[in-house]
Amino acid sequence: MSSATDRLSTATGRIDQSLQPLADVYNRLFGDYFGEMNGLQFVLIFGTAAALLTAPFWGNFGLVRAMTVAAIWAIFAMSWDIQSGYTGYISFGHSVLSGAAGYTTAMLIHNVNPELSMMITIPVSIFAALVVGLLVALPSLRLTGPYFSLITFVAVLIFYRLIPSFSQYTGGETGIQSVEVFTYAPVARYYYMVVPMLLIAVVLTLIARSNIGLILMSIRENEAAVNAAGINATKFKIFSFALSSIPMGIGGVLLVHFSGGVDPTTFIVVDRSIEMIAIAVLGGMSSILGPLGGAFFLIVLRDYILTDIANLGSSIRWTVFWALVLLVLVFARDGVFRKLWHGLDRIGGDRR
């Protein structure tokens, strides 16, 4: 066993050394902004990016569709992570934010003007998600402990109950199914989702690696010490929630234009928030890229491998989904992709 481990370490060490010059160039140019990496980590990040950008040319429609959906859920999970993963304030209400954006788009088209341009509906919908985010954050983030999580959970219940109460505008339980999709062409639709996802990943990673991210993590570790240092922790918590609301709004807009409509089950119910949390936990909280990896792993597994290849029923697919999350919570609490990242750091040798 030890000899096999030694051989693996030798082989990966050689790969790392051969790729290190490229990693060094990256580290000199971008290391201060996004973090330094060794050769193995470099090939993981840029190899994954290349795979994502070329996925439609692999010739598998079912896989491409699953990856298209995964890109949307990656946006949701990364958005949740920049708030809850970094501050430690666990939100069960993020589905309200994506729902606010999705319903704003659908209601504008259904109730105002069916010909309304996306140039109007998209920014208005993202702004609506930001407003709803602030309405949730301002009262709740002044609280600590489970009270914050409880308020976000109640926000989902309130939003869900308001939908049938205003069914003439929201479509009630059946929702509104008259939203124009971006395109029905699988390749174009894939890039409509993946390109914004990659841009959001870059921006959120940059923020997470900045002094703002350091303050958010300090709040998670010791909020009292942050306040004692003269930093208003509450303002930064509200900022993180508002920041999280913007990509959540973008994800909500992408989802409504992907599916062609909205309904409370797809957008609002607390199950959607819990799925975001599960994806972030599996990938690795407080890492941004971990939730991105978790989204593609879980969604492709559920919607392609277990559905198209294994041909399993819905109940079995969801059982496998939650069983994997449970296993990660028990055996890899830092997340699968965080473990992979730190493992590559250990076996790849020292950075130059």
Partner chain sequence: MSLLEVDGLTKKFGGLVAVDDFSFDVEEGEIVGLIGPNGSGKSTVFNCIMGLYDVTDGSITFNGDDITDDATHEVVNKGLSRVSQESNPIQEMPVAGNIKLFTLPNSIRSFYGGASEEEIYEYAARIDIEDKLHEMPSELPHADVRRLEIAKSLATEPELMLLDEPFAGMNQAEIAELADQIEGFREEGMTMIVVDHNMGGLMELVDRIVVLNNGDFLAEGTPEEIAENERVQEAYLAGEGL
Given for the second form:
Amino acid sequence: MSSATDRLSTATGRIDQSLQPLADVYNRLFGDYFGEMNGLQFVLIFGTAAALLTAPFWGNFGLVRAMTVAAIWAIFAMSWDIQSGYTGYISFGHSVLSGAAGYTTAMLIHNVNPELSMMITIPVSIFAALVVGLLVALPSLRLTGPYFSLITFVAVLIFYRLIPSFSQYTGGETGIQSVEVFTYAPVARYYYMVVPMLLIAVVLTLIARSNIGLILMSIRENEAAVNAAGINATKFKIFSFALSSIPMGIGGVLLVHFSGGVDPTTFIVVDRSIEMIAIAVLGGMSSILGPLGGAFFLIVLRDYILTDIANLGSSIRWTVFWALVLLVLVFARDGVFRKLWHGLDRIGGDRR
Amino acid sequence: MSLLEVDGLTKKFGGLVAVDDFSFDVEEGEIVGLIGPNGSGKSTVFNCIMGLYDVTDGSITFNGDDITDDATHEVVNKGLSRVSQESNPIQEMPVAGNIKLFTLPNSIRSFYGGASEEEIYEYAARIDIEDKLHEMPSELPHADVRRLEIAKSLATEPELMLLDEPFAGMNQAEIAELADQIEGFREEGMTMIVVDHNMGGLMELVDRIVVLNNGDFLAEGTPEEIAENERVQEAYLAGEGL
Amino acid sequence: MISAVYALIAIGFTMIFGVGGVLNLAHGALIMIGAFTYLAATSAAIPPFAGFLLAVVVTAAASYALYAGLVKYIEDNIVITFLATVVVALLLTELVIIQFGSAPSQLLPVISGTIYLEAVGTRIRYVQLLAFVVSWIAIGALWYYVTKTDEGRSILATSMSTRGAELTGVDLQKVKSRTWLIAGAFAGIAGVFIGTLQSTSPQMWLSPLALAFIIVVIGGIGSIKGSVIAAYLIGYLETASVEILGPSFQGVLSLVVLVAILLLKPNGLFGRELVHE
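Could you drop in the structure for the form predicted in complex with the partner chain? We only have the form predicted on its own so far.
Everything in the complex follows now, all chains and molecules, and the chain you saw is the first one.
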């Protein structure tokens, strides 16, 4: 380590040591389930959680709105991660899953009964996402990685092309706009999105740090070894996809009730899938919390910092955005938040 | 009834016949050596038994159960395990994690199952790598990487272990040590098939040898009988001698 | 008719994947570069034919630059490469929008005028004929190159087995650079023709790219012959689905065939083995 980091770590090391007792309480209670942390990391995690839960009180309207959208995308990115990040079978079609949920809700309202209660539409939509997930996963996960990825990409194309074909049911290119919104009140709306997002984060992290996560990760690193260990790798691959479909469905439902409708551009097009991947990779694939951070970082950057603050025109904004994404991809491919986490590990000094 | 019965095993890759009508049996508690010149089909036989290849013809029976068409993980769960010729540990995890994977049950509902830390220690200790549990595979010397492969196999609690070139790349002392440990497994009740080119290590270890040449059965007998068998010597002439 | 042009795109795409294992999603954007270079050239009063050549050269150079300047450094990681090429494509789209605006433009045909074909009873444009002829000349030239010349054969060899090619002394970097160059040139040709026969806009590259994907998968990854045959199959299916099922069902038949291929013969009609044993 350079002397600058040395000097930094004496200061941060002391901060870390003062916080360590607090972290250790957490470690004793939850370490087995979520992994252990040092003092600085503890602050990062719980500080962020506290900030997220109290955002409406310290943020302005634009920021809170961006964070609301970010929460939904965090769900998408985390769901993608538990499947693609962990197993290494990269899915380019995750937008089909959230799209299935969103469209189910919208089509039920539009074609069946506009008065249908959310109590019914929500579970049905999430179930639809799961069904679509299994439809895609079952035939394709027998194949090797690149072919699996191609099939997921094709799934998006199929879905997208079917929409104009059945436009009387699906609303075609313009979609359906008659879905009830949860609420227009920005504070309530924020919590409607953030709370499920945090719950999903906890559950997915729990799964990822358990033996299931170990198996999924081993599939990525060496699938033959998993089979040689007496574990049916294909079963787990399909399981990860099905598992991923459920929060995708939840996210899809949240999105449709946020915007009040569905249309192919917001829900289905492959651009959306690629954004999910970009967010997850930028944040740090295969860590669940990395993608969460990535979502907030990118969405707030795109919708708030570059828009409200910097006031850039649309094309320039996107140019800057994509240029930044490219830089991170090339120079920090393990993900921004993973680097941060390891950085805190280093400057936190000795943990035990 | 034998523990393992291979009957008329044939494996073709397109037009190439890798194994042709090969049969042999393994009794419980035996250590059988499977030898043959390079390219004779030994690894193919192992791959067929472990379900990595689809068998073209013939059958494989284990404990009376037909495992010919079983997938790899099914074969492992029925009690067969193989130590591969190439070591391929998962580089991202330490030795303990690598072993742990092999103790996990094949169940999507099991979040915290598998072996305890003590049990993992035991598996490692049986092959003398218990002091390396927290090291990463890339930090291990070659002999220890091979030991890790054996530990992984032990962790699946097999009845029959297939060892593919276990002595490869080891020096005399390491070979002697490993041979002792393998003998130790037999005393614990394990049945084994060993494939290796190193005849020195093999001769002392095995009860019986089966010889494969060009995918065909060539000979079978005690180590002494095989060493004196002229046809076996001829087959090896192109490769290394006995 | 336009299938030949689609074949060009598919071939470029499949060559890059076959040789380097890279899914180059910026390939579609190269089509856009070809079209817009032509637009810029002809707007600056450069004669159409020269503009066409310029478009091809610029696009080939851009493709080469993409490889040498970016992909070469990241191609070890499939996900990063994929994402990076997509991002490059999206970046280029935005830059084109900034420069040219996002409304579709009309391209000056390389040859204007039409001809009436008595036998078939339809009127086709000279440009369509030219697209057909040029594409087939390009395909033929490529075929000759990879089967008869040493340089070209090394490309084919590498796409079959990288290690095997290395062992016979092939310089991988050179082979890959050449592949990207050729693929870029093809994309440039395709860009001008698609831009003329369909439309030219910053969004123009996604649809041909998707089609190229489908063609490559059906034809088989790494197979030039496969791409050509699949391109004609898809071309036919696209028009057939509109005629048989109606305009809103365009492209559905192609997708059905695609799914069938993926499930029954995943490595395509002529492709390499890429599936579990």
